[in-house]
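One chain follows as C-alpha cells, the form predicted on its own.
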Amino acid sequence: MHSSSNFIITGGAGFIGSNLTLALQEKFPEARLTVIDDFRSGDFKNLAGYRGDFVGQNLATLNWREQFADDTFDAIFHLASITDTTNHDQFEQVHDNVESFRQILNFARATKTRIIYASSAATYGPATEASVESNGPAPANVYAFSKVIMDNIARRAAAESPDWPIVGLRYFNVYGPREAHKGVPASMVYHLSRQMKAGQRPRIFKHGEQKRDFVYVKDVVEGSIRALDAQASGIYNLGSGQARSFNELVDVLNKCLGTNFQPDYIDNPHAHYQNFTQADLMNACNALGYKPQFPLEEGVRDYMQWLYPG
C-alpha cells in the first residue's frame, strides 16, 4: 500500500472504527478516506481531527454502485454492524449484518477490492483454553451466529476467486479511546474505572476469577492495518493472547488510578456468560506479522492517561 491509497472504513465513527481511521490517516496521510456509518452505535466525536469523507448511510440500504460509481479503492475496512449484544432481534441483527456485508463482497467482487472485515470471538462460543481459528463455531448469541454467517460468506468468495483478498479478524475483548458512547457494552475497563473514579468499589461478578482476553484497541487496530498486505484470505484472532482475571483487572486499576478498592463481588445474572477468553495468535503472528505491544498493565495505563488527563 501507498499513501495515495482509497480507502473506505465502514463504521469508522465507531470505537475501533474511528480510532482505525485516525491511524489510517496518520500512516497515509494522502490517502482519501471515506468513512460510512448510520450513528446507531458510533458517535461523531470520535472523529475530531479527521479530514476525510463521510456518507451517513444504512449499509443494510446502501447501493454501492450508485453511490460509489466507478470509484475504485485499495481495501474496504468493514467494522460495521450491529455491535449491541443486548439487541435480540434475531432477524434486524442477521439481516443488517449479514446483508450489508454480502453487498460489499458483491460490490468489491468485479474489481477484487480487498476486504478486511470484523469477524468476532463470540464466535467460539463458550471456551475453556486458547481460541485457535480452526475450531468449530459455536455462537451463545444472535451477534455471534451473524458472525459466523460473516465467516462462510467470505470463506466462499475467497474459494471462488483466490486472488481475491478477503480478510476476517476476530477481535476480542477491546477496550479503550473511544468507546465511551457505547454505555453498557463499553468495556469492563472503561465502566470499573468509571466506578472506581466515582469512588465506588468496582462491581464484579462472584467471585471474579471469569478471564477475559483483554486487548488495547491500538494493538488491534495495528493488526487491521497489517492485514493490507496479508498475501492471502483468512480469518485470524487479534487479542492480547493472555486471558486475565477481572480481579487481576482490578489491581491494575488501582495501580493505574492511585486507588485501593477492593471488588464488590455480585452474582451473575447471566445463564450463558463466557467465563473464558483468550486468542491463540500464532496464525495472526504467521500470516500478518501481528504481535500485540500492550499487556495489560501497558494498556490499562495508556488509556488511563487518555481517559483522565492532568
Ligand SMILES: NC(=O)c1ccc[n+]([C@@H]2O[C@H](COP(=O)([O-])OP(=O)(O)OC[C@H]3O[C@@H](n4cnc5c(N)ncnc54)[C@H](O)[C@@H]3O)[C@@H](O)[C@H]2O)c1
Contents of the next structure:
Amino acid sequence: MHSSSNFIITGGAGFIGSNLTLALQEKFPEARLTVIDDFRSGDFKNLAGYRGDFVGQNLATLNWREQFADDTFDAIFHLASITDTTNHDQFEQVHDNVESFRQILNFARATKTRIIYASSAATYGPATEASVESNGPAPANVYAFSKVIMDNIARRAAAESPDWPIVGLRYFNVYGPREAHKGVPASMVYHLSRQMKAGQRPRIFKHGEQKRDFVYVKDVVEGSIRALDAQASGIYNLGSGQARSFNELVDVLNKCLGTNFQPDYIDNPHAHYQNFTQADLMNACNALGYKPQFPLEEGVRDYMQWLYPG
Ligand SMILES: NC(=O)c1ccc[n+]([C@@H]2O[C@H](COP(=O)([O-])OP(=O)(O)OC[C@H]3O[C@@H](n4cnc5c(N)ncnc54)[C@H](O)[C@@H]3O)[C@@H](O)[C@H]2O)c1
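Taking the form predicted on its own as the starting point, write out the structure of the form predicted together with the named molecule.
To see the whole picture, the full complex is given below, headed by that same chain.
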C-alpha cells in the first residue's frame, strides 16, 4: 500500500531515524526516501546501505518550498531534534526544536501531508506509575519543554484541520543499534555494556532500584511505521510497557555477555532525576495496533549480538 510512496525522514542520520530509514527501505523497496539532517549529532555511517536522497540542511532555517518546489510527499517522519537533554541553552533548544517543527507544519498544511513526529516521555516529568497520554505535562528540563511546545502546536494544527493526520510519538528510553555516535546521551544499555566489555564493573547510581521503560529500537521503529495507517491525529506512548530497574539491567547484561559483575554504585549528582518511567500502551495499542515484541531480555540479547558479533 505504501510501496511507491514518497517519504521524508528528518534526523535520519541519527539513532532512531537511521533505523527507521533503513526499515522503510526494506519494507517499501519502491518508495522514494529523502533524509534531512545537519549532522549536529548524527553520523553518515549510520546510513550504510541507504539508497535514497539526502538533504544536508538545518531544519530550523530550511525553506521547504524552495527546497522541494512542488514535490508532494505521502508522509514526513520528523525525528530531528537536539537530543542532548543536558544542553541547557534554553534559546537553542526551544528555537531549533520548535521552529524546525513549525516549518514542517507550515509546509504540510496546504496538502494535509501526514506528519509523524517524535515527542518524548520526558514531557511527563517525575512519575511513580505508568504514564497515560492525558496526564498533564511536567517538563523538568528545557529539552522536555521544547517537546511539550511541539505537542501543543501539533494539537492546535490538528484541531484546526481535522482531516490532516498529525501523529506524535512519545518514545521512552530507547536502546539499540546505531546509537554509539550519541556519546554520553546514548542509552545506559550501551554504556554499561561497554564498561563490562572493557572488564569494568558497571557504574550505576545508588542503589540501582530506579526504574526505566527501556524499549528496543526495533519496537519503536515498528510503531512509527504503523503510524502511517493511523486514522486520526493523536499523541501516543511508544515504550516496552515495563519498568525495569538498573540492577535488573545489569543482571540481563551479565547473562548476555557471559560476565558476572556486581554494580559499582555511585552518587547521583542530578537534582531532577527521573526515578521512574513506564509507558501505558493502551492508546498506542488501540490506535496503532502497537504491540512491543522485545522485552528487556530479548532486546538486549539481540542488541549485544549486533554490537559484539562473533
Ligand atoms: N533515544 C531516545 O531514547 C529518545 C527518547 C524520546 C524521544 N526521542 C526523540 O527521538 C528523536 C530521535 O532521537 P535519537 O535518539 O535518534 O537522537 P540522535 O541525536 O541520534 O538523532 C537526532 C538527529 O537529528 C539531527 N538534527 C538535530 N537537529 C537538527 C536540525 N535543526 N536540522 C537538521 N537535523 C537536525 C541530528 O544531527 C541527528 O542526526 C528525537 O526527536 C528525540 O528527541 C528519543
